[in-house]
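Next up: a single chain in C-alpha cells, the form predicted on its own.
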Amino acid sequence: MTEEDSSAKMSEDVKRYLKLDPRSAAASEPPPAAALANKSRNFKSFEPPCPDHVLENVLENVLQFLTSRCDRNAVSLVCKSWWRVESQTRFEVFIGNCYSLSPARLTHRFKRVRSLVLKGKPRFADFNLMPPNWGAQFAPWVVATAKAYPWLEKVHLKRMLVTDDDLALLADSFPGFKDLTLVCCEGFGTSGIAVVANKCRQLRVLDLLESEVTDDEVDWISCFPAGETHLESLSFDCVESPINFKALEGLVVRSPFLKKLRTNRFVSLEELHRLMVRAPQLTSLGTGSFSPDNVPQGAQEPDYAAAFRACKSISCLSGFRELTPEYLPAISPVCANLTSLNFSYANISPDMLKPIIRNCHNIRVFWALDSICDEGLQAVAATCKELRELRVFPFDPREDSEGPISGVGLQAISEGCRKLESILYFCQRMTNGAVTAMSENCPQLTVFRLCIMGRHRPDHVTGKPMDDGFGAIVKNCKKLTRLAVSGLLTDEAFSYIGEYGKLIRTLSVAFAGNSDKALRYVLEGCPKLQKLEIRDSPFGDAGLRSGMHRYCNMRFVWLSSCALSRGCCRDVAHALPNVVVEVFGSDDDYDDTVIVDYVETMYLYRSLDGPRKDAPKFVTIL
C-alpha cells in the first residue's frame, strides 16, 4: 500500500470514527440562519478541514496515552505527518547518549519538552576504565534547554560532568522545575545544590545517588525555603560531608509529602529515630549510618524498635553504613512489608542476616555484600519466594581474593526463588552446574550478570570452561534482554550467544574467547544488540570488521585491551558516515610524538551530528 492509498484510508477511518463519535454530532447539524447570511463573506469558515489535520487532532488525542519511548519512536517513522505529530506530543525524552544528537537537534524537534533524561560515560567508566576528563558535560544542554523549554520540570542524569554553574543557570531558568537525578554524576559540589534548593520552589524529588559530590562547606539543607515544601524524595547517602541536622529535621517536619529520604552516614541512629518520629508517612528509608552516637553514662536510649513499628509504611530499607550489629533487630517490625532491602553497605554475616530475612516473605529486591556467604543466601532462598531482583557485590574486590560465595548460593536462590527476573553475581567459585539450574528454574529472567572475579576462571569442579552453563542460560532463559559474561570462556559459549540470544540488547564480556569467531557469532547472530562493551579479551581487526553492517544501528560498541588496529578504526569509520568512532588511552600515557598502530580503548557509537567538539588531547577522533 503506498503512502497516499495509507493515508486516504486513514481519513475514511477518522470519518467513520467522527460518525461514531458523539462528540462529533454538532459538525452534522445545519448551519444557523445567522450563519448562512454570512456565508458569501465568510466562505472559507465552512470549508471542511484538510483530512491531514484532522488526522493529526486525533493523532495528538491518541499519541497523549501512549508512554513508551520504543513505541513513540515507532510511530514517528509511519509517515511525516506521523513523524510531526509524534514531535509536538512528545513531552519527555531519553537520549541514551549524550552525543548521539547535539542540544540543537533536540530543541528544533520536540517543541513541548517537560523532563528530560540524559546519560553520557558508558558504563564501564564505572570500572574506571574512562580517563577523566573525556567529556560528557551537561552544560551546552542546560544552556540549549534553558532557552526553548522555561517549563521544563525534570532533569535526570547518570555519567555526566556537572558543575556549580550548570546547576545556578538550571535553577534559574525553569521556574516550574520538579524533578533532579544526579546519578553517578561529579563536577558540582554543595554549593550548586545549595543553590537549587533555595531557588526551586516547586521541588519534589532532589536525588544524589552515587555521584561525587565536592564539600564546599556550604550548608544546603539550610537554604531551602522557609515554610511547607513539596519535597516527595531527597536522597543525599553520597554526600560525604557533614549536614546541619538541626536544619534537616525542620525540613522534615515542614515537608508532609516526604515518601522517600535517604541520609548520609553523618547522619546517627538517633537523629534518624527523631527522624522518623516526625515523619511517620515515610514509605523508603536509607537509615545513613546505623549506630548511636556515644550515650552518656546513664542516659537511657530511644525506642528504636517503636519508632519503625510507628512507621506502617516503609516497604524500602536501605543504608545501614558503619552498623553496629546489635542494633540490626530493631527493623524487625517493618521486615514483613518490606518490598526491597538494600544491605550493599553493610558487612553482615549469616548469623546477622538469617533473624531478619526469616520475617521478609514480600521481598522483590534484596542487594548484599558477599559477607552473608552461600548461608546467607540459602536464607534468603527459604524465605523470599517473590524475589525479583538479586545483587550481590563482592566486599573485598580484588582479583586474587577468595571470597565467601559460590555456585552453592546461586544454585540455592534459583531453587527457592523462581519468580526471580534479574540478578548480578559477584564471585570468585563457580560451576556449570549451578549456572545450568539458575536457567532451568528461573526461565523468566531477563538479565543475567555473573561476574566471575579473577582471569580465566573454569568450572570450579570440574576445571572445564564455562560454556555450558552460560549456553544454557541463553537456550533456557528466553527473555533475557542484558548478560555478563566472564570466566574461562570459549568461542563456543559466544556461539550459543549468538544461536539463541535473538532478544539481547546488552553484552558485557571481560576476559573471555578465543578468536575473532566469538566477536563474529554475536555481532552476526544477536539482532537486538545495542549496547557491546567487551575489555581484556583476543578480539581484534576481523572481530570488528564483522560487525560493519550492525554499528548504525547499535547505541555504542566499547573495546578496551583487546588486540584492535589503528588502521582498521579508521576504516570503519570512514565506511560508516553516521558512527563516531574515538580512540584513546590514559591520559597520562599520551604523547602527540609517539603514533602506535595498537589501540588500548576504542568507542563507536552512533551520531546524528557528527563528532562532537568538546574532544579532549588524549582521543582522536578517526
Given for the second form:
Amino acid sequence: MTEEDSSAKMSEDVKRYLKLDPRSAAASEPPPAAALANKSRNFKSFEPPCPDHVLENVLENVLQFLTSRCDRNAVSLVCKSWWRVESQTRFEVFIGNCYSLSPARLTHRFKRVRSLVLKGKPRFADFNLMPPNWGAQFAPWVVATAKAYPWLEKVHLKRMLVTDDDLALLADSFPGFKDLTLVCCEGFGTSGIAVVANKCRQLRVLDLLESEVTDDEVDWISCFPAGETHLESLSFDCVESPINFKALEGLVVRSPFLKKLRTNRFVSLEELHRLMVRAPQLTSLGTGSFSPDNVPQGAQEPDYAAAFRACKSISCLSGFRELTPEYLPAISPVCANLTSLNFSYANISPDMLKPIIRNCHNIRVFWALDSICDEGLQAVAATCKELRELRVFPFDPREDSEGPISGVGLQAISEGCRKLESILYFCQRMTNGAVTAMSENCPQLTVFRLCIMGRHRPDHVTGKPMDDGFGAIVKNCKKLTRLAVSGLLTDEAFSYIGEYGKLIRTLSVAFAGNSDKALRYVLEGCPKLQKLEIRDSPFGDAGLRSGMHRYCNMRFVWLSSCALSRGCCRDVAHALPNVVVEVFGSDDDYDDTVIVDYVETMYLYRSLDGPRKDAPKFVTIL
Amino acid sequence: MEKVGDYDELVNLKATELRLGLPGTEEETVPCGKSNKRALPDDTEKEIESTGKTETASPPKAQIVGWPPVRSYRKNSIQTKKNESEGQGNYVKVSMDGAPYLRKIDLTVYKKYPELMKSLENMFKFSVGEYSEREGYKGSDFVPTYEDKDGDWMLVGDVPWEMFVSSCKRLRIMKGSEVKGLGCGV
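If the one shown is the form predicted on its own, what is the structure of the form predicted together with its partner chain?
What follows is the entire complex, opening with the chain shown before.
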C-alpha cells in the first residue's frame, strides 16, 4: 500500500463505508452486510460518527500501513474491535496450508481480499512420495472467492491442483485481475492459459514456474487481445510445448511495460535475439534454448552480444535450456549488472564458467549444476562477494554417480562469499571440516540445505558421522530458520539441533538418526518449528508422542517410511481435535478391508474446520 | 560408468546383495518408480560406506523413490539434453504453411515414407495426396518438402529413404502456389 493510496483512502473515508475500495477496477457494490452491521452511523445524512467508532476509524487508517502478516496477526489478537478492523483492512491473505481452513471461513472473516496466496501439497510430494490425486484442489477456492471478492487482483498458488475450468472461472469472475503466479502446480493445460490470456484484460503478471502444463495444442500466445497490454512479467519456461513465435514477437512489441520475460526451450537463439531487440527495457530474461536453429552462414548470423549490450537493464538471466557453448560469451556485456544468474539447466564446465563469472561482481543469486566442479565454485568465491544465495544441483542425480563437487567447493564459497544467506548444495561427499568452516565464515546464513546424495555417508576423510558439521551450523548460524540435513547422522546431531536451533522453522530429515530420542530433541527443543518433514528414519511412536504439545502450533508434520504405528497416530488424532492426522501409503493398492498397523506415511496439520471432505479413498483420516 | 538399476547386474549380484529384509523375501527393483523400499541404517552398510567408495565394495544400489530429492521436472530437463547429446534420434523441425508453430519429429522412428506421411498428416491434420515420381503430389493443396544439406528445397519422396534421412535438415509442408517448381521430374 503506497502513501498516495492511503491519503486517497483517507479523503474517501466516508464513501468507503458505502461502497468498495474505489481504486479497484470492479464496479461498486455495497459491502456485505456483516461489515455494515458494525457501523451504526448513516453517512448519507452526514451525521458525525459516534466516539466509539472514531477509534475504529483511526485504527483502520493506521492499519493500512501494516503489511506483514505476522504484525497483522498480532494486531488481531488485541481485542474484538481490533480483530474486526484488522479483518476489514487485510487485503493480502496468505494461507500456508489450503486444508487448514475452509474457503467459507476465509470469505467470512476477510471481506476485502485483493490478493490470495495459497499453498497445497507438502514439499515431499515433489519427490513422488505422495500418490497422485491426493488433493489440494484450487476449485473450491476459486468458486468461493469468485462470489466474495469480485475485485480480486492477485492469485499465487504453490503445489495446488488447478484445472482449466478453474482458470476459466477465474478469468470470468475477476474483471480487474492482474497477477497469476502458479508454482509447482499441475492439472491444467495451454487451453486454460489461453482463457486467462484472453479474458484478463488488466493482466500484468502471468508466471508459470516449474509447473506441469499439458499441451492441448492451443496457440495461447495468440489469445492475448490485440492492442497494448499491461504485461509486466510473462514466464512460461516450464511449458513443454512449442509456441507461436510470431505471435510472441507481436505480443512483446505491444507490451511496453514488459520487464520480465522467461521463454521456454522452444525459443531458439535467433528468436531470442529478435525479442531482445524489440524489448531492450527487459530487466529479467529467460533465454529459452540458447541454441541456434540453423547452422550459421558467415556474416548472416545475428550479433547476439550487441543485443545483450543494448539491454542495459538486464539484472536477471536464466534459461540456457539447450546451451550451445560457443554462444555463452554473448552474455558478457550484461555480467557486470547481473544480480541473479541461473545456469541450473546448462551443463557448464569450469572453463566455460570462469570467463563469465569473473565479471559478475554484483551477483546475489547464483544457481548452477555441479558440472561447474569445485574449480567453478572457487571462481565464484573469488569474484562474487555479494553472493546471498547459492544453489548447486546435480547433473546426474543418482546416489552413486560421480560427484564433481565436494567440501572443497563448499569451503571455498564460505571463504569468499561472507554475506551468504542461503545455500542448497547437492554432493556425493562432504567433510565436517568444510561444513564447520561455512558455519564460522557465514554468520548470516538463514537457510542451510545440504544433500549428501549417498545415504548414510559419513565424513569421507575421517569416517565419522556428520554430527559435528551440522552441530556447528546450528550453533554458529544464529539466524538459521531453515535446515535440511543428510549424510550419516546419529541422535547427537539432533540434540545439537534441539539445543541451538531456536529460530528454526523448517527442518528436513532423511535417512538419519538412531532412535526416537532424535525426534524428541527436536520437538522439545525447537520452539519455532513449523514445518517438519522426515523420511526413512527410525522414529516411532515414542518420538511422535513427544511432540503432542507442539502440533497445534505447527503448520505440518510429515513422517514417511519411519516406524509409526496406526494406533499411535490415532491416539494423536483423538488427543488433538484441532489437528488432522492423515495416513496413507505410497501407492493405492491397499485393500480397504485390511487395516495394516504399520503406517507408511503420516501427514498431520492443524485445521480450524476439521477433516477435509475431499480425501481420496487411499487416505485415511484418523 | 555402469548404470544403476541395470537389471542384469542386479540379478547376478542378488546373492551377495546387502539389504535389510527377511531371507526369502523379494524386493522389487524399479528405478525411479513407485518402489516402496525403505532403507534403514544397517551396520554392514555403514562399514562399506565409510571406505568412501561404493562401486567396488557393494553392488549398485537400486533407486529409492524420491531420492536424491531433485524434482522430476528438473531431472527430465537435464535428461532430455543427455539423450540428445548422445546422438540418439534425429530431430528435425516441421513447419506447415499457415500453422502457428513448429513441431519437431524424430526421423529415426520411421522406416519408410508412408509412415512418415501418415504421422505428418496426423500431426497437422491434413492429407497429402497421391505421390508419383513423375508428377509429384496430386490431389491436395499441401505438399511435403524438405531442406537438404546443400540448402536446396526438395520434394519429400524423390530420393531413397536412407538418403533422405541423412540429408534432411528440416521439413516444410508447403501450400498451394508455392509448390510450383518442385517435383518436376528428376
